[in-house]
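Only one chain is included here, represented as structure tokens and corresponding to the form predicted on its own.
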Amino acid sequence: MQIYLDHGATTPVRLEVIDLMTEVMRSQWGNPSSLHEWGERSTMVIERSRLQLANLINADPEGIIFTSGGTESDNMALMGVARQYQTPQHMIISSVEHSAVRVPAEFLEQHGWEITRLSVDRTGQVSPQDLARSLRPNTVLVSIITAQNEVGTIQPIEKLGQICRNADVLFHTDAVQAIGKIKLDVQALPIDLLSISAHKFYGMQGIGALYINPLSTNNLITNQRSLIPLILGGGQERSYRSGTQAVAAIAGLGLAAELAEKELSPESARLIKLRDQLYALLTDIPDLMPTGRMGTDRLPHHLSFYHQRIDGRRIVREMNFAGIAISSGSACSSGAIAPSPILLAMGYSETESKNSIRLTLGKSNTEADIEWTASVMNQIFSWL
């Protein structure tokens, strides 16, 4: 019996998405920049997908810019803002950002930018009051992850974004883990920039998007002044992202978004039920401690723990031998296990941060999977 519980890393591509991408590659393979019928067919595919993705987050389709994925979108947001300034300014991120935000911020810091990293509480959540106190006259961007990938904690995005909106500061959020899992309405939320990746909600790897709010009151996002693109060339994607678009991948992203929108409410409720059932079955394992928030401030499909004695990578290996895929928050560098920077930022010790594991559920998981996983984990921890 094989059970996949690592949907936070990637999701399998839906069969409907595979079928559509196959059909597009067969019959709609023209260059979208071409003026003839073959190009027009591809352009129609792209624009339909732009609308499908826009509907998922209730966005103006004009604000959807297709990219290669979440990492490029995050880089485009931070670097695209930064490159508008001849002299370094000030940015704010949280201490629990994905490396796709954390590393560009470090790069900017090395080049003279001031970077404030907001601390988080023991559950991984940012304080809106801390953000308000950290704003400066030269703050040009705040980037806070919507939902933390290792511990599942959802940030108070509406409050954080409103603080930025009131201060006329751009607000970006990395929503890669949240899209398709929780409802996000960019018309209701004070968000200027939002990053998306298809392979987190059953699209293919290598395709994503950056939402740029065309109605933002900040001049950096209006026609008066635009983000400086990372990739220059043919002027595709409103000149924000040059390069011939990956038509089939974009088609798959669009369909995955449409299906996610239709299924979001019932699927989230189903995953919450399974998640809570698994949590209850694991709470009696000695020395296994939960991390992150539970309840409404947690992703519906997400559980995370640390063990007080056993490193996370060993737990992942043993579960893999049993046919169950989970992940560890630890990173391997030169053969050594590095503590999770996310758990360190949350106040956990180096040992605890090395011993973290994550279980993320998805569409294929059933109640039988949950019961078997809990049984296997109890057996493994009984002899480790």
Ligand SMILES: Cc1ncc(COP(=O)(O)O)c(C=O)c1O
Given for the second form:
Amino acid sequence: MQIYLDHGATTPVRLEVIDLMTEVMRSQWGNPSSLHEWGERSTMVIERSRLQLANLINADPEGIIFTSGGTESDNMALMGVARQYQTPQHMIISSVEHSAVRVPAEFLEQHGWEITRLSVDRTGQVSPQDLARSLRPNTVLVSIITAQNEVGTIQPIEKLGQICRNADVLFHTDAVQAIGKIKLDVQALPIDLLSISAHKFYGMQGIGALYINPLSTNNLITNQRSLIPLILGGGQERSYRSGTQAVAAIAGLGLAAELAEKELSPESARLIKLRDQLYALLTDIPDLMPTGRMGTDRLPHHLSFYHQRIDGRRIVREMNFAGIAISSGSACSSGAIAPSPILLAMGYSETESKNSIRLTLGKSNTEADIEWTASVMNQIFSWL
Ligand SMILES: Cc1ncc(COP(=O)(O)O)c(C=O)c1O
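Structure of the form predicted in complex with the named molecule, please, following the form predicted on its own?
Starting with the chain above, the whole complex follows.
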């Protein structure tokens, strides 16, 4: 039996999405910038996807800029804002950001920017009061992850965004793990910039989007000074992101978004039930401790633990021998021997941070998968 429990790393592309992308590659392969019929057909495909993705987050489609994925969108937010300024200013991130935010922030710091990294509590949440206290007259951007990839903790985005809005500071959130899992309404939430990646909700890898709020009250955006693009060229995507669009991948992203929107409520409820069942079946394993928040403010498909004695990568290998895919620390940094910086930031020791594992459920998982996974884990931990 093979069971995939690593949907936080990537999801399989859904069959409907593969079929649509194949169809687009066969018959709508024109360059969307071309003025003829072939080009127009591709433009229509792209604009339909923009609408589908916009619907998922209740956005104005004008604000959706297609990119190559979450990493590019995060880079575009941080670097695009930073490049507006002749002299280094101040940015705030959390201490539990994905490397796609953490590393650009480090880069800016090396170039003279002041970076504040908000600390988190033991569950991985930042405190809005802390954010309010950390704002300075020269703060130009706050970037806080919507839901943390390793421990599933959802941040108080509304409160954080409101603090930024009141202070007229741009607010970016990396929603890569949250999109399609929890309801996000960018018109109800005070968000200026939001990163999206298709391969976390059954689209393909290498395609994503940055939402740039066209109605933002922040001058940086409304005064048409906007973000400085990372990629310059032919001026596609309203000049925010040049380069011929990946029409088929974008079509797939649009359909994946439409289906995610339709299925979000029932699928989240189903995943919460399965996840809680799995958690209940693992609680008797000695020395296996949960991380992140339990109950509210946790992604519906997400479970994470650390073991008091056993290295996370060893657990991943043993589970893999048994045909079950899970991950240790962040899948994006797997292979790295360093302890998880996320667990360290949450106050865990080096050993505990090295011993972390993550199980992330998805569409194909059934109750039988959960029961089998629990029995395999109970067995493995009995002799490890
Ligand atoms: C929270 C978060 N942000 C950004 C990314 C990067 O997205 P992409 O793989 O599309 O570049 C990931 C990928 O794991 C992620 O989990």
